[in-house]
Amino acid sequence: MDTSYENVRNRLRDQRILLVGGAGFIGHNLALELRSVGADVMVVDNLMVNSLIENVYDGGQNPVQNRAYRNFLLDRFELLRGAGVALRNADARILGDLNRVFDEYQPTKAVHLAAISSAVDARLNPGLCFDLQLITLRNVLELCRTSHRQQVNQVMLLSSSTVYGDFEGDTVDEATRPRPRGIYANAKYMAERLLRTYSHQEGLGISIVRPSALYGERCKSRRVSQVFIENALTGKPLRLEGGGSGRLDFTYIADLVDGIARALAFHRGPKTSDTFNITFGNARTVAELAAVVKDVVHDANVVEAPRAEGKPVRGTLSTVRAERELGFKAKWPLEVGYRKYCEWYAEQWQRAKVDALANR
């Protein structure tokens, strides 16, 4: 099969792709990527997690951080609008709301992204985690099973590398038996099982994507990659638990959305089920992450701390299947992609300082 990016464009040009929960970090970047290859894209989101109102009213005590996050959100919407992405403010937990969007848009592909983006936040609010992840997915699947069955040719789920649980070796692949821990990982795995069940029983064509340790522009999810650069810019220490020996398969958002676009373009049709790791494909230590930050912010303070009890043991996610079947090949190693992101973040932080001073 021709897996060139020109063929990605050819296959997606006539598709109408609905991104459920698509106003978030992954979703808005994916929408921009899909528009760049000619797909028609609509985002439906209740804007609960990515809430401008919450940011304005409950932004915390740091006016610079508050302004930076507000800028990230506003920039997302400006970019989406500029790219011609349609946006509907609706709650996918409510079947009637989602049905109206399906009726209006008539999507040919649906990508489910709705979720709490942080495992820490999910642990604090497990009920909301369950609702956003599973109730919304049930509603998508019911609409694709019934009233929109003939029109939707693929349902994709954004899952997570956390479904693997503690890695028993250095590398896992899609055949590795998942052993999820915690509400976030288990909700993701339950979503995978639900999706596969609908595929087996109803003949839906499905795809599951498992990303890992994402970083990139306009993220406000407080992943370690964001926390480190933000701490460096505000004089707070970069804590290396266990000396920073923990390993994660850090992945730049541009690589992820490239892989997702390929998985949408090269899907094999009804009654087929695919699962892909879409990551850089080479785990790096947290100490190496900190070294990139220090190269950008020279006076960053790096301190060692004991390893937190129960911290998951991670490693590399094999991307061999995605390379073989989708022509996917990650392009952004940590030294290039993460440095680019850190430099961008430093510029955005300075912009936020100026904005905060101007609005005193």
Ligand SMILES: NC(=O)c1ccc[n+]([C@@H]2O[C@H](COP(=O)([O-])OP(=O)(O)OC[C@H]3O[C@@H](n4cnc5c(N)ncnc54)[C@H](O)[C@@H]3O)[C@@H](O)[C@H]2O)c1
Given for the second form:
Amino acid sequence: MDTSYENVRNRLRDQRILLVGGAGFIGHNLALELRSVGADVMVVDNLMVNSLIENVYDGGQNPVQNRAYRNFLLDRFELLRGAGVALRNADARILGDLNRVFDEYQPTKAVHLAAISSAVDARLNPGLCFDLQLITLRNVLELCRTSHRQQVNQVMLLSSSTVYGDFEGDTVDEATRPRPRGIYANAKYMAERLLRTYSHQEGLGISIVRPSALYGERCKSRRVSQVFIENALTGKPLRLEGGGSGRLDFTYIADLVDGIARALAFHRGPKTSDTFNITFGNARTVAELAAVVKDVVHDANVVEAPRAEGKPVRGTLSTVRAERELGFKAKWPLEVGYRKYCEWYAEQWQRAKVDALANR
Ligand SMILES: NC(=O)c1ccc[n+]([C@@H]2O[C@H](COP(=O)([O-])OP(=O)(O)OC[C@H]3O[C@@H](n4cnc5c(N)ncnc54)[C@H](O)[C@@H]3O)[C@@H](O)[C@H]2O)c1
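One more: the block was the form predicted alone; return the form predicted in complex with the ligand.
Now the full complex is given, and it begins with the chain already shown.
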């Protein structure tokens, strides 16, 4: 198969792609990528997680941080509008509301992104984690199985590297047996099983994507990659638990959306099913992450801290399958992608300081 990006363009040009939970970090970046290759895109989101509502209304204690996050969120909407992405405010847990969006848009592909996207937050609210991941997915699958069966050729699920659980070796691939731990990872695994069941039983075309440890512009999920650069800019310590020896397959958002666009373009249609790790494909230590921050913010204060009990043991997600079948090749190693992100973050922090001072 011709897996050039030109062919991604050819294959997606006629597609109408609905992103459920698409106003979030991955969703809005994906929407922009899909528009750039000529696809028609609609986002449906109830703006419930990591949203303007909590950020603007509740505010938070730190005015600069508040401005910065507000800017990230408002910029998402500006970018989406500027790129011609349609946005509908609806709750995907409610079948009737989602049905109205499906009826209006008549998507040919649906990408499911809705979730409490942090395993830590999901643990605090397991019932909501279940509903946002699984009730929303059930509704998407039911609509694709029944009233919209004729036009939908693919349903994609954003799963997670956490389905693998604690890594036994250095690297996992898609054939490694999942051993999820905790509500977030188990709900992802259940979602994968649900998707495969609809594929086997109902003939839906499905794809599962497993990303890992993402970082990138306009994320406000406060994972370690964001916390480190923000702490460096505000004089707070960067804590290296257990000496920073924990390893994660850190992935820049540009690599993920490139891989997802390929998985959407080269899918083989109804009745077919595929699963891809889409990551950088080489785990790096948290200490290496901190070193990049230190390179950008020279006086960053890096401190050693005891290793936290129960931290998952992770490593590399092999991307060999995505390379072979989709022509995917990650382009952004930590020293390039994370550095670019840290520089962007520093500029954004400066912008937020000016905004906060002017009380804009
Ligand atoms: N960011 C990562 O590092 C990462 C890694 C692996 C997997 N994932 C998965 O990718 C997906 C997207 O992650 P993200 O980082 O963009 O998260 P995010 O929190 O930025 O986006 C999730 C979006 O889903 C929306 N949503 C939640 N419930 C909804 C509902 N009932 N109806 C409509 N919209 C709803 C939220 O409002 C939010 O905009 C999630 O499923 C997450 O678990 C993320």
